[in-house]
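Only one chain is shown below, in structure tokens, and it's the form predicted on its own.
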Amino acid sequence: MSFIPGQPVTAVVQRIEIRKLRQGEHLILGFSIGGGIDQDPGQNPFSEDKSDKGIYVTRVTPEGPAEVAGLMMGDKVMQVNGWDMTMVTHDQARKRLTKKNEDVVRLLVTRKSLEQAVRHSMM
């Protein structure tokens, strides 16, 4: 998320709790991630200045656990169950999200604009 000095920051922080969906031996979250400190930030479609190596939500399954919880494509994942996600590799982020002994994932995400978050909350 980039900003211009002297201009207001137009991001909002959201707490999202996702209950994993159990399908046999698998626990489904219903979203995919991109990014990480080991990835090329120039390939990240959500990084405005193409230097952000954060973890972003790249896909949300319609009517899946993540969508039901309010997660949106483009959200930047800041924390997972209290663990800092701002300086992790893609694989570290994936492992933190898919722990088998956790039925609930609590995320702290930032959303690009307050306007977008307000619009989503009114749906």
The other form holds:
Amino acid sequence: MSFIPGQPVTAVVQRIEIRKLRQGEHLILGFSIGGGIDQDPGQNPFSEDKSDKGIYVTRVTPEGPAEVAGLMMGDKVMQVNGWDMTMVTHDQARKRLTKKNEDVVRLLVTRKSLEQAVRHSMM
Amino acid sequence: MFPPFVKPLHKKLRTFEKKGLSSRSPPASKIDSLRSKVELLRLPLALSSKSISHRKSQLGGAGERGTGGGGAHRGKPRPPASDMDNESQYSGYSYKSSHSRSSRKHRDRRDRHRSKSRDGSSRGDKSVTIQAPGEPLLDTESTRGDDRDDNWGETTTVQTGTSEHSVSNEDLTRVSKELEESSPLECRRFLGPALGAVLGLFALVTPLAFLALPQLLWRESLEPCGTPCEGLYVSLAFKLLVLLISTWALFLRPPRATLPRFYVFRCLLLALVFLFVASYWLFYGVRVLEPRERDYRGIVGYAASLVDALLFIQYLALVLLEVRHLQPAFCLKMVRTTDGASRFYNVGHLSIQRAAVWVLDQYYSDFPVYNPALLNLPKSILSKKISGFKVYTLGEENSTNNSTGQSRAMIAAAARRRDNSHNEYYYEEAEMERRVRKRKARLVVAVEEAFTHIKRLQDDEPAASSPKHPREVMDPREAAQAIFAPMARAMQKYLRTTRQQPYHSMESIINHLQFCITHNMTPMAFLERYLSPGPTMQYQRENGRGRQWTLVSEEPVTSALRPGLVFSLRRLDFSLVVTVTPLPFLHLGEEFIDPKSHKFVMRLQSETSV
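Switching from the form predicted on its own: structure of the form predicted together with its partner chain?
After this comes the whole thing, all chains and molecules, with the earlier chain placed first.
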């Protein structure tokens, strides 16, 4: 998942559709994110390339909407509802995910095992 | 190499030790049985002992030559018989490694003697016999063949050192050195200053003569001169005084070292002074004495100009002799050939011989003292490489070709053979270190305990605290002797293990102890002298004879230091190799940092739950 500056990023992604759950007056998705272009990429335990400033899923609450939809810890979020997540600040990412007027978020996430699975299936 | 019947005996001793029995109080029967075995074995060996040891010495000699031992190394240093070392001679890796300093034959001989001495002394006896090793040599840097072995050999071999009653090679060299270092050196030392004194006196008297001669010879016809002359007189007197002092300081003080060739700058300056003074006399004779010059003021001015010129020469001398070499320009690397101790020094522009003198001054205070007992790998490890191959020539007549081909073949074959001597070396080093640390621990504890036995008497304390236990008041010497006894044994063992025993006699240890007690030193302060080998200066004896060093160089020794020059300073049994490298030229740049420009931010790492 390393990127070459100036070249388009290519990755094998999985579409995940999460329905937000209403808890009181909040709509929650059931996971936590970390990372962003304004954060320190060296402390990200899930990234292979320690200069990767993308948004990563750091925690998934059990039995939450995200887990039900198939999101796993360590996934890198590439797009949220069509909005790019690879070059955003932490706060921008949070805002994109927690829009009050959206009930459903469609994520494109990538993880290492996806790429391996594709490679195996091609061989 | 070893006769096979001796091996089982040593194995037995080793297993005996491994059983964990303290070597001090073993069951007596076992010792007796072993002892009798040793006696028995000695008989057949003694008959052919000379031939075996002779053969072994030959082999050992070939091994030494083969490994290129150091030049003037006469007589292998042997550890003296230690009838007090009754613990763990055989512990550790192997029998071979416990005493691999000496060759096998010495060990064998010593074992026989130790068994003999064990017959005499009782096993549990802790009596202290301190063998003060004779008188330490006057020159502690030369080879020491002096460790007296009381149970000295019944078999004399080719490579042996001294005996108690014969004059050995070491004694002869010592005597010849003493002869060398006496009178010729003393005379040569003072020749330079004498010449300088004569010339300086001549130069100093000259202006006074210039002034005095007209007064003496044709006083009546001289024009009187008033205050300017008096001013000149005063300045002349002052300058002469300064000249006198600086001449003494620069030329007349006896140098601390005699150089092999004359000291170029000094000779040049003396020649310059002589030329100046001679030319002034010449002009004086022609212009003043002959026509009987009447202008006295001119004569006084002439004398004053001579003194000024002499002062400028003094200034030049000061710069050349004392100041020029202070600014560092070269880095000298000094390596001692025997054990590789090395240091780096920065010097300025000097000639080779002056640099050698300077560097030797540093040697005496920086380098740890040369201990011939601590040389490199024992021969038993290295000699395996050479022996073991016999090369047969088939039908070759040309012998010279053969020998080189033979040796090359042997070396190649030896290199191909898998050799484990590094293993032995490693274990030997570990064993040695372990032993040293053990002895050191015992020594430190013994000394600490000994120091608790005395305390300083305060002035206001009554000397006798109670009538039942009167405490005798001792002076430092007596106090030192009193507390020396409990630590003497541990000290001697430690010195033996670190092979420092020739440097410290019992007398010197007691003196040092007395010194430490007088100055309220702690036990560790007392021990610092023995725990690490100090610089050579620490072991120098006061004698006016001086040290003989030979400067070996491919360039004339009065030439200046250049980068890439190599010279060496040789003594009898080791030498110091000095390499000259230039100090790098430094480009120093500047960067200004505004104190307000130091700003920091925290590294962010936040996690948000959505």
